[in-house]
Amino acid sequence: MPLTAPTLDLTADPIELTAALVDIPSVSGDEAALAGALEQALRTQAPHLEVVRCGDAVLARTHLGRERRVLLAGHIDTVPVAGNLPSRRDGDLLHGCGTSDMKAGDAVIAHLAATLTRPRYDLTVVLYDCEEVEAARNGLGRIERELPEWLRADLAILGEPTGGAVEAGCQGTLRAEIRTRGRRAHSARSWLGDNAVHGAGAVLARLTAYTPREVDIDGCGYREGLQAVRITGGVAGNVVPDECVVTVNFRFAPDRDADAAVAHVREVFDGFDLAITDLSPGALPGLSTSAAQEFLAATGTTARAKYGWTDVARFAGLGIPALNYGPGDPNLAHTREEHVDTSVISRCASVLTRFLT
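Please output the structure of this chain alone, in the form predicted on its own.
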């Protein structure tokens, strides 16, 4: 922890707390200042909580002997700053790096942790680092390895940006490289070679003809997608390429496990040289548990499917039902124009307070 951590008032209005969090830069891998400020604030302003530090993650929990435990989680890192700091207010909108993804959610979580001294569930708060980078660095993975007991709960709610809607589960994601090979030749004598880039046309034809599956799970409609996201090939402007690589991304519904997703992609590209380069399973909605139903009742809404992968999948892998619920707009995440509607911050704080008390 830095010797002089910035001072945060966790009892302040979550809108003001959001601005304070945004004004402490925390690009992935550089979260120490923000983690230190959060740790110091929780230790001094929330004596009812047990607080620990794990790397640049801060964890806090109650020990009230309640029958069930709810875990609130949010990542404190952001993508690189894009000339959008410090934060600025424009009417009901708060602009700045991380406002939507997801410091508004973090502010709500930290505020509730400090101010709800007698929740009806035991409460665990996990504010973690390195979500925006490769999975191997994700702070939740480190916590799972080093402090697994801190991730035990009956329901996990991630403050990911959902615009104040409940998004259940998440899609899985798979990336694969498909190689076509040929024979090099001088482009002036192209008939002596075999163009691997032209050979990739058959890969693209299968993608063009592909019909994505749609599936309903617990009332949430998931639509799959299989897309080419990168094509590389060729070594010079006068050489017939002897290799081309098409990278594809398969976003799959959570009723497929990782093995089923791999088998499906291999079936689609049967006959091609294919290598899986990245694979993360999705998460089922988990709406059948009583805690999830009680949370939905508190929101007064119905859940919708989460398009994209989030850390709810990590909790699902631990057998913990998990939902996405936060004030940010996912369409603004990672943009220069990132901002959050402050009225949604207030609404999310109110809903979570009602659910927890």
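Here the structure is a predicted model, which means the values were calculated and not measured. Residue numbers count along the first chain shown, from 1. Rigid core here is just the name for the largest C-alpha set that superposes within 1.5 Å across the two forms. Compared with the form predicted in complex with another copy of the chain:
- Annotation for residue 192: C-alpha shift of 2 angstroms or more between these two forms, rigid core superposed.
Starting from the form predicted on its own, produce the coordinates for the form predicted in complex with another copy of the chain.
Below you will find a single chain and nothing else.
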């Protein structure tokens, strides 16, 4: 624990705490100061919790012998600062890098961990690093490898920005490269060649003709999508290209597992040379468990589908139902204009308090 860690008051209003967290910059890979401040605050202000540090993640939990355990998780890193620090309050809005994604969620989680000394579920809090960068560096993945017993729970709630809505599960994501090949030739004698870029027209035609599926799972409507996210081909301005690569991204509802998603994409592009380059299965909403039902009751609302992939899928992979629920606005994530509506911070804090006590 660095001696220089700023002091955080976890008992303060979560809105104030959000501003304090935002004012300790924590771009991915540079979370040490914020992790140190959170660790110090939890150790000194929440003596009812067991606290551990794992890299630049901070974990804390109760040992009350409750029948069930709820895990609250949030990443503490942000995308690069874009001239939007320190935080700035303007009426109901709090502006600054990380306000929505997702220090408002972190503030609610840390505040509840410190102040709810007798929750009705045993409580685990995971505040982790490196979510905004490549999966191999993800702090939650490191915890899964190094401290797997810390992730055991009956329900996981991620404080990712959902605008205060409950977003259940998440869709999976698959990327594939579809490669057409031809024969190089000088473009002045193009009949000697075979144009691989022209050949990619058939790939694009299948994408254009594709009708994405919509499916209802546990009352949540998922919408799939199959999109070209990149196309590249060409050798020189006077050469018939002998190769073209179309990169497609398939976002699939969580009723398909990874193998089913691969099989579907291979079927759509039957006859083409296709290589899977990236594959993350989704997460079923898991709303049928009692803990999830109790959480929904506390919110007084129903869940909707989460379209984007989030770390809830890691929990689903461990057999733990997981939801996204946080005060940030997903549409503002990663923007220079990032801000959060402070009234949603207060609402999320009181909903979670109602659920947990």
